[in-house]
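Just the one chain here, laid out as structure tokens, in the form predicted alone.
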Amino acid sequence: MEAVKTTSVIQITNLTKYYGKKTCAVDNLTLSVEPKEIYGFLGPNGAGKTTTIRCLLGLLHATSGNTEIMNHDSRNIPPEIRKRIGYLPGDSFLYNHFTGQEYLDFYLSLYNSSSEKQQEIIELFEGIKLNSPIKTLSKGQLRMIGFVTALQHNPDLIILDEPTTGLDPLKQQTVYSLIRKERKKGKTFFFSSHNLSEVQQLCDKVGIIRNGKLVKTESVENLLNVRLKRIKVVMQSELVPSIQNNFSKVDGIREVKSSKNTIEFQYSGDYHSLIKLLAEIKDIHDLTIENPSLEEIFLKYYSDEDSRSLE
């Protein structure tokens, strides 16, 4: 039977790959990637991130499922399809006998590409080490080099396994920008991270993977918005135990922090019972009620007792 072409750049179904026979570091992970989309890969190390990506690429063999880039199998993509794919390793391994401008230049070479896009990226790399053996080059500068190098040949898809690790801030944000820019130019990124600054700030898309499973995959915005607020109760007179306890007694309170006049919490419960608690308290001097950083999302889905009241 002939497989079902989608539209979709990135398509993982029942993803499962074991290393020896206990060792599970992907079980039954589905997620797909659409054309112009910056899809976040998030989650901690060892969460199964690199792995994932690796069988995505063919650089693995999966025990089991599949996955796919532009309607092809992994583990048979044409060399026309892969000269439209970057990829940037977590752990670059560069050829030390070369200087950055020789390890560039042959990579180029490799796609028959030309080095307009190559010089438009090295500009933006302000203090970039080119005439350097790679060997003597630090982790930041290796980093810069490997970015370079998935862009370079202009690909139409871009993998990127921790872009900006090792990277300082303006060069992180150097990063960020040109990630920008390409996406309206119609690119589609997908790129594991664990840092969950960036993946607010770049993606329109984030799956988040916990021991080797997929638990959530949302939009960021949607994300944001789920049922869990972050609240801080300021009264005029002291705060004394008997409101306090009746905080603690209410479904879907946590992380209570109290002062001496004021009280934090985050509140993922239903809000006529939360309104109802606040409407007993006849001082309120103010009251503030927020959105939780995507960090608060984030390890609340790496909580057993918190995770299902996100849903």
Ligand SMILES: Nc1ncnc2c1ncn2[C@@H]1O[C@H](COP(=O)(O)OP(=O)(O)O)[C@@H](O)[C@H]1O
Second form
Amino acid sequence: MEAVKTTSVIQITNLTKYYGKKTCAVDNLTLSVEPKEIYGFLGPNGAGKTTTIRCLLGLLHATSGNTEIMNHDSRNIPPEIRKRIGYLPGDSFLYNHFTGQEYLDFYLSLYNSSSEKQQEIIELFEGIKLNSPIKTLSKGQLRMIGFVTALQHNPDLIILDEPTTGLDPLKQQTVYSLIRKERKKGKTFFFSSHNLSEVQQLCDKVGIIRNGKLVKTESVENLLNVRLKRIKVVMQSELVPSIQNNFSKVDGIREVKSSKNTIEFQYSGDYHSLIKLLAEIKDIHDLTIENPSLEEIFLKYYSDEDSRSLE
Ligand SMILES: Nc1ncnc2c1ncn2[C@@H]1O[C@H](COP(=O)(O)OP(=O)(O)O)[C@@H](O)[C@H]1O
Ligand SMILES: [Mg+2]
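Hand over the structure of the form predicted in complex with this ligand; the form predicted alone is what we had up.
Next comes the full complex, this chain leading.
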């Protein structure tokens, strides 16, 4: 049957992938990525991100469902479309004995591209080691080389599997600004991440995947409203019961754990109420306000959807 033509760059429809009979890595997943969008595919480890990406690229066969890139079925992407795709895999590198430069040049020759863009990206990544064999490089170095490989042939769609894992914060920022710059030139990005703040900084749209299911698709504005914080207060002296009582009265406080002189909780709500509450404690020795883990966010904001989908 002829598929309906869409304007989406990526169209995944009811994708299901089992490994063997029992492990369902991706479960009836549907999503689309539009031109010039930066789509963040967010989920904890083992959620099914890599499996989805590998099915999408035709590197793995789906158990059922349909995946398309630029209106071409993933199992049958013609070479001229392949040329317009850049891919940074999450894990291994082939051709371990190549040096970084040989590796990059090899891939460039497959695409018959000029080395102009290669040079441009290499210059952004200070300290990239191009003359050592791939097998001797650190994870961060490999990511940088992977990043150049994904972009050097000037593709229109760039698919990145956890691009910043193993990179130091400075290099992460380089990656972010490069992605923004390329998007301005009209490129489309689909990238996976388990880092909420990363997708908040970069993406237009975020699909949240958990246990192989797409739990939610959010615009980034909505995600920015996820104001959950994890707070820990250490006091000089022992916690007095009246303070503890006050904590239980404030809306938005949950998961309170207290010991002798420490109180820990999750907070989502108006920050002024929180500051007022904290100001009542006169002997704060240490105060930590952290962003919650992705798992905590799932439990707070998406547990309803998740429990429904588990039925
Ligand atoms: N080659 C494989 N064989 C069997 N199970 C696998 C294989 N690859 C991944 N899985 C399982 O599939 C699920 C999804 O994995 P993956 O797609 O790698 O998730 P993510 O990229 O989000 O960390 C996990 O439960 C993982 O253990
Ligand atoms: Mg993965």
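Numbering follows the first chain given and starts at 1. Just so we're on the same page, rigid core means the largest C-alpha set that superposes within 1.5 Å between forms. Here the structure is a predicted model, which means the values were calculated and not measured.
With the core superposed, Leu170 shows a C-alpha displacement below 2 Å between the two forms. Here Glu116 does not count as shifted, since its C-alpha moves by less than 2 Å between the two forms after the core is aligned. Relative to the superposed rigid core, the position of the CA of Val234 differs between the two forms by 2 Å or more.
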